[in-house]
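Next up is one chain by itself, shown in structure tokens, the form predicted on its own.
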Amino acid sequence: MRQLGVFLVAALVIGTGAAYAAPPDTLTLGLPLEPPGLDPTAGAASAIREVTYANIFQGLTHIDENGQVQPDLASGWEISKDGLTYTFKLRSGVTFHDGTPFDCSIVKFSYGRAAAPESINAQKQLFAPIASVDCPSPDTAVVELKQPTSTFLYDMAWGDAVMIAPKTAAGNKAHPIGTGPFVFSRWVPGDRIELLRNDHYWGAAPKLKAVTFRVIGDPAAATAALLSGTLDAYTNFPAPEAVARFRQDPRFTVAIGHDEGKVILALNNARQPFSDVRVRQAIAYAIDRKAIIDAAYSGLGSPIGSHYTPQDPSYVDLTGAYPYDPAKAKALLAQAGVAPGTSFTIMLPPPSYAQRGGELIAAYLQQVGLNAKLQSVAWAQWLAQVFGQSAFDATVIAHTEARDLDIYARPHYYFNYASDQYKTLYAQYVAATDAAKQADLLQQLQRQLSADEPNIFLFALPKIGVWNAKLRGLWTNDPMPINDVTGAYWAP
């Protein structure tokens, strides 16, 4: 009888295999900073936007995996000839998570809300083209702007651009609520963010019931979470020298792709020595940027001599204007009068490349005479002191935005270039309609980088995938600082 049953429930179990093996539908995926906040629409973070953008919140266009503009809550739109009115068609029956009916009157305030004077947005710059926001109808939104705006599709698909409902506005930083496929379930600070599948979702049911956000930044830790299975995903991995260990063990999946995340060494330019040009330039000359890559990231990232990374179209390889020479560095440092030993401070955020590549680059200062003092900071010390304050010598941090030669023309971004060549040249490439004036123009302001150097260009760091073998649909690139998870699941 024994035997028997055990004969039975065996054949049972292979009978009903469907339900036994059934893949599950959750996914707990690594973040290496914890956000902030969680609305996209008042803070610079790109953490922020790792958890919420197409997850929670949604806009006009989105951009996909390769980059390019898509309809998102907006359907399709027609542009005049003037290039001055975009007539947006919305799609109906869109709700945000308490249940606020989607509309041409979200649209008006969001985009207001997010250019008004008093306005936090992180890219507040992006809304000053928009000269109104008038509703036709209810599905229809029609804006007019100030002057053509080549990139305004594309700006509008950033995560700061996304739909905000007026009574929720406030409470989005803790609670935030948007139109997308997952609804916010729980924050557990210093740990975990907690969403949940939207069953009134408008478009097409994620086929995860549930996603957890894990803040683990510490390279051993997370290597260690992804072995034991505590994590199922890590898309924007930390430890680049545990890559190879994950390649050989077939339970991942190891995926190296382009990320938009250009790693600077940012002077303040509006501070001394770094106000004089050819200072900046010295530093240049002074650091090895392939012996960077090598040892703060395994040899994984592209050397860049711009503010652009080499996937764009428009990139252009200026990684040869400033080969490592100290000795050119130190006859640039003594024409402009920097006495050897002279001292600043490089404040150093938390993730790997930024603590990895300081050290090496004070070691590579010091060898010209610059005595570069590191100060390591907690992420939200960076951002108010930093970002928010310009109060900061150096910095080493990787700027993950797509195509954001903008900041270069801003009249008080957080590391004081001001051009007003560069500026010019920005307005010519915001009004050009025709592709290749486009291109031209895209690739002067990249030599005027070059040649001006605000920054110190060190290299564009590669999108590190390490993830269960049978997850799908996870992004390989990151054409913006993205955790995609909405069309993630489980192969059986």
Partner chain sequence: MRAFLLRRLATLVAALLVASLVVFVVLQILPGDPALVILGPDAQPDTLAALRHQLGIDLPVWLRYLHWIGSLLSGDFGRSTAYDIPVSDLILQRMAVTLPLAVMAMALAGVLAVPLGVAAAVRKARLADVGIMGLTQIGVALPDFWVGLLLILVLAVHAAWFPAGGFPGWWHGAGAAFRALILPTVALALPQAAILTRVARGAMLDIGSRDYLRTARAKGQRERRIVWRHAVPNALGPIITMMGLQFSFLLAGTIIIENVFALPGLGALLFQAIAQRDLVVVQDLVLLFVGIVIIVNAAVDLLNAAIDPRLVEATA
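Positions refer to the first chain, counted from 1. Only a predicted model underlies this, so the values are computations on that prediction, with no experimental measurement involved. First, how it differs from the form predicted together with its partner chain.
Considering the chain's movement between the two forms as two rigid blocks, residue 77 travels with residue 229.
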Second form
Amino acid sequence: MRQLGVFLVAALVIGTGAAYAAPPDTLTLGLPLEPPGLDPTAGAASAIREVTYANIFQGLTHIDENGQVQPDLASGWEISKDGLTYTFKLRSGVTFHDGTPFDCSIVKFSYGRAAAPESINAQKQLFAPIASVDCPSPDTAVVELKQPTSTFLYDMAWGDAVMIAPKTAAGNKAHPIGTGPFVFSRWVPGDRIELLRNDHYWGAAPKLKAVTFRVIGDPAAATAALLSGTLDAYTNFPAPEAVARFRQDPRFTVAIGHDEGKVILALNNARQPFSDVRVRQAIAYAIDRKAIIDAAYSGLGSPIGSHYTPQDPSYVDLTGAYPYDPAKAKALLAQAGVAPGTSFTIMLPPPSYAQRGGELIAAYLQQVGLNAKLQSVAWAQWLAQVFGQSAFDATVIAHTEARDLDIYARPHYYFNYASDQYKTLYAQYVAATDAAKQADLLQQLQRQLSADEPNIFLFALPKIGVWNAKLRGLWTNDPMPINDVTGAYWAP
Amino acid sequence: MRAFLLRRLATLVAALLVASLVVFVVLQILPGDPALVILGPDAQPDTLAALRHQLGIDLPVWLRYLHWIGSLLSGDFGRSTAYDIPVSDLILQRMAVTLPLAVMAMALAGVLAVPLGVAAAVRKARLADVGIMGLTQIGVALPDFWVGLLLILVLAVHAAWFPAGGFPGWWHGAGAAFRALILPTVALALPQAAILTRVARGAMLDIGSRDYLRTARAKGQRERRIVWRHAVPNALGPIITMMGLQFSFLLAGTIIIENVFALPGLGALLFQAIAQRDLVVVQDLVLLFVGIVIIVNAAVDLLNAAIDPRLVEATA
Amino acid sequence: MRVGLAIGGALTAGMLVLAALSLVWTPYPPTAIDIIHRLSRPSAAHWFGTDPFGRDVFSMVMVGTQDAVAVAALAVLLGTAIGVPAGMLAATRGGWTDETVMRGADLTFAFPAVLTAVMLTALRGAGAITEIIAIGVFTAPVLARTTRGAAAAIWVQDYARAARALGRTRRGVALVHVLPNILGLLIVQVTIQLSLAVLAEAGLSFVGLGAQPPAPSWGRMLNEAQTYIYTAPLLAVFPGLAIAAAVLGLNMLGDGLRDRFDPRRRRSAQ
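Right, the form predicted on its own is done; let's see the coordinates for the form predicted together with its partner chain.
After this comes the whole thing, all chains and molecules, with the earlier chain placed first.
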């Protein structure tokens, strides 16, 4: 008991030592990477969305914790029978943080700017279907599409499709001005971004008065910052190896949720020996996924059998397709005529799942006679060399986009999977209108991927949340890399 | 003296020019497109081209070099593509971490080393000397980043007296910021203090046999007074020279120590800017580091020249 | 100081023996993964415990010696190959040559190894070669200065002047009279640079600019240890001890050699 007292005193001292920590109407959140600018319409980095999405900027629609589309600045909509005309009913009385009123002209401007020839929107293709935006009245926006696009409402919920005002659009990168519940206050590069409650918010006022995002990407420093109270919460905690430590500590809530990140060993299907399906299958047999999850992600995360995560609709469990079986792997390699000692290079981007996963994979491949050399590359180089030019043998990477089965149907995607059968199936899926038919095709697509094993499907990343046990209203799941803190509050 | 200064200035300018060319060329060959880094894998080709134009990286190489150097000469460090703020602001903000760290480490090293070195020299070959020299021999062998790790392990993880990393910033009161810098300062300072102690001892021993000390002793002055009034000031030359050399090491050391303690300083900025292909920031930082090292070395020579004018002749 | 020389020699020899031994024998294969026994504490089976992949830390530290020895030796060799001829040339020719070489040394010295390594890594990837070049670039000017200083001191000696007066060429005097006389000093300086190179190598691989996995390296092991500092703190101890022992050995060897070769010229070697 005395020890506990000492501990509490120590904790208090540390808490006040970090000063300014946590009176119960402020929240300090950890960020693994600093956003490069704060304009979600001018950059792809997920860190931009983690700070600004739903907190500062809002779109006509938004995504809830379960990945469902909800009304946001549009209170409702009607879709014409032919699927070509979307009539959005806009909320009235909404203003930007600088007082600029929100109306249909803003919608016209925002979408027009994103689709313009000089646009630098990272997801410009989302706006490609838009033919025109018309404003019959200030609170009604009529969007005409060139072709029916069933994902349109979902697409317009992306961070890249938020509403911005003409006057402030150019300055959003350094000083974002949106319509959301929080107002940008200050950004100290390399350290923190501070938001304050928007007192003129159109919706229910958030309970928090101030939210601070602190950039603490180093796993050990992030752990220390939570333990000392410097951080109240880390919704995307970068140190899986420290989770055990927090689970034992009643001061913290540990929330392991779903994330759309699929960690794969991507193989260049256009190169020898990976063009041979037996070689790819052999590699799948040679790797113990469970051990990889244990060592690379401290046992968190779930194995996957295709490019699809367990929480996705119509998921089929295919994790048993290639059980760990080095003997079988060797046999398959021999069948394919791959000589023992055949070597290739695995490119590893910076994240620890790739670095550690790559090291383990190389060790497993060694056991079946494949000599995998490892090469660490920075993101910029990975994007340019692996993604841009397909100049690679193999790489460990997490695909974070949700339900992105379409990438296997794209021509010349970086891993060069070319299966007419898959393309046909995918075209049937897109065209299907019947829900049962869609579900069946989704399952067929997964089975096809598992059979062809164009890449080695390893595991789905968990979303690790660690926060003060008194905090409520933070998201456990990660349908997109976002940090919606509108509903967060401290329990009394 | 004038020729000496001019020569130093010429070295500085030449070094900066070479450094600017080297870093610029390196960054041109660097694989990776800043526009692709910013916009990600889904970006359309025309979007990438639009951004390249906006960033000005679609201009010819030589034009960009001249533009950069020209702006530098007029005091404009350019604009960070990642933060969209002037690079000078960015560097100043990060300098607020790195500079105090390097200066505090240097000061701590000096404060530890001079008395220890003097004590060892005064008690030459006796127990205190052997003990101090033994300790410095070990201190010199310790990598500063490992000292940092051990300090974190003992004083932050086990005892929780200090934060294990991170930096709260100066604007919330200097206390918390200062606390965050204590462990990194100690980690940087200890190995340097060990080197400096050895130099200080050596310098003191060299001075020890000089005539004016004998004169002072003959006059019956107290030994302590002789040491601190006469010997130490005369031994400062080698000590200052060493500190100058060490400052370059310290500056390089901060790059690694910032990594250990997750401090948002210039080193962290350098790594991040390279990863994000924030080219102007990388160029400016490299020039800054090289410039500081050369200026500090020149300052040390000047100081030495002020202490002992004969040195000017010697280096000339 | 005889004791110092002996200890330094023994530690250095020990490091070399360990590096050589690790080529043929380690208690466990250093890359053998054993997930079930991951992060185990030091025991009779694993003297230094195991890492997050269940690999034997003692074996990894042993093999890490190879990386440290090879990189440090080659980097200093590179620095010596550039620095010593440059310094000799400066002392022999004097005048503009001297000025150019020395200002060039100032200039090169202004590039700390980390800075060079950061740029080289961005350009051609991290690895041993990157480290060797970065450390070599930083070593060359130090050796150039030492060589030039020591050689200049010999040139003003009577025997050197006499030889020159007897009609020997500058080059001849430099090779026959100057070089042999500064060799001891150079050996001392090289030893000191070796210890600095081991430190620099550890620092570079700690920040990810050095040897790539799976080749074990002391610096990278420490980097990995940092993420486990709350769960497996001992991982941060052993690789650091190895670095410290190697550097300590080289330093003591250098000091001992200095006393032996030339007790009077202690300061010029600084």
